[in-house]
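Consider the single chain below, provided in structure tokens and representing the form predicted alone.
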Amino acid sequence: MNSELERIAQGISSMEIRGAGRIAVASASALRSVANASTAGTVEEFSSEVKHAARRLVETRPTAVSLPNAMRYVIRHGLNGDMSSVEDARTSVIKAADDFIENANNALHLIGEFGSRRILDGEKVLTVCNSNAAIEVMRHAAAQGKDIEVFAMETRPRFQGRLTATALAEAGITVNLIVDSAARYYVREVDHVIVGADAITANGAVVNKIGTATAALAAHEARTRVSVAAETFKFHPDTVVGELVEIEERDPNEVLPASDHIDGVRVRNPVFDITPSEYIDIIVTERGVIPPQASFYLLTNLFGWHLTERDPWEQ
């Protein structure tokens, strides 16, 4: 097993590496660093090298579907057409996770420029987790002299909103960092919820982080706006054949320590939760804005016919 591979899957497990854009940018890494080391003596033992490293990876984490989606592109791009050596078969996969990254990079950049017309100077913004994407969006806003005021829920039992609120504080915003239970409290008073995705269905519901749901719920009472920031990246390609997104539920030892067990009692710590489209706006990703109902199309413009193809780590 690769070292490098071992140690990013584990770390997207674990949640050293978290987020969507950052697994999916860590596992195209993981890729690239398996086909770099490979010793493969044909081109037949290097691509059966590289699925099993993607397979590897998509066990890490079910719901972030920005995971599969990088070894689909990685896979596809870099493993397509004829290769008559190792050496062309390599390059070729190392190129395609070089574009992946590249392009996701590019994509929070263009999120946050698409973003932040949508914020006005004065504006407060309630948001939930640690997306780089909806973080982008508010550093532009910033960056183009907007005053604005974010209020960043903690997101338990990790505390990611922690992260959040140091990234934007950095950037010179004032944040408020709230109790995730405080949402409904204060979701009067603020004029705009930014969030970010891990899934995007077919239909233009959004699948993200615990909390996510109960926020734009508490918003669409008040008639507060509602924005996803996502890349592309994270549109489910099999909700549209009728697959549903898998929730994970994780260690209850993260919510409860083992040492604080209370007997007869069962601890739960889903990670997700789902966001109908009726409750959001827009979504704003790196090809422009759209309303949740286009999903369907703009996914079926992104993959086309390879919707209803097998995953390419198990052709």
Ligand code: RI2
Contents of the next structure:
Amino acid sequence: MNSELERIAQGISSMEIRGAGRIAVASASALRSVANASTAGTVEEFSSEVKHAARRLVETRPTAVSLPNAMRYVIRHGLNGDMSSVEDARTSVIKAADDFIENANNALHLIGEFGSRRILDGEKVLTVCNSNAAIEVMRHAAAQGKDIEVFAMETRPRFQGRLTATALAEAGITVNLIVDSAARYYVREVDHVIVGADAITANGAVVNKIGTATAALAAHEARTRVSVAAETFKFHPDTVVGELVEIEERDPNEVLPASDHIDGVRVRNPVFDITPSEYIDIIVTERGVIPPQASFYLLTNLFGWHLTERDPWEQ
Ligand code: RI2
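For comparison with the form predicted alone, would you give the structure of this protein in the form predicted in complex with this ligand?
Following is the full complex, with the preceding chain placed first.
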């Protein structure tokens, strides 16, 4: 097993590498390393090594579709066409991985640019977890000289809200760290809820860190706008053919350490929840700002010709 592949796969499973965009980029770079280090003697052997690595990565975390979408991109672009030698195939997979990573970085920049136009000077913003895409929007707004104040939900049990608060404070943004259950208390004070996404379905529902749906529901009640910042590789192609998104449930130890075990009590730890499209105003992507109801069209536009194909790592 390639050691860089194993390091990245384990890092994603343990959440040392986390965030839907980051795990996609890290997985693309893992395939790059596999391609680089391969000693395969034939193109077929090389292809099966790359697909095997993709399967290993896809199995690390089930919810964020960014990861399988990154694998689809690298395999479909990298292992396509005429590859007469292992060297051709290697060059092609490395290029596809590099292209995915470059596109992902460019996408974040464009999302920041587009999303920040929706933020007004003096706005107060509520956010959940630690989303690079959502942070990029807020950073762009601040860089344009808009004076914004952010309320960052701490995001139990892993406290990713602290990462967000740190990043925003470093960007010179006024930031308040709040407990998750204070979302409704503050939502009347804020003008805008901005969150990221791990997966967006064909019907425009957004799967994101647990607590997002509660914040969006409170925002809906208070008539506060909800924006989702997400690269197009967060749109879930399988939902067009009727699949449901699997919600990851992690180790109960993250919520209550085994040493604090309470007899007769089962601890549950779902990581994501689903916000229906009715609670979302816009989704900011690198291809533009869309209403959630346009998700189906975006998905068929992005993946339409592949929808009935099996996943490339299963072939
Ligand atoms: P970006 C994270 O998942 C959060 O749910 C966050 O909102 C989402 O990924 C998107 O993050 P986790 O890995 O891709 O913390 O915008 O479970 O960085």
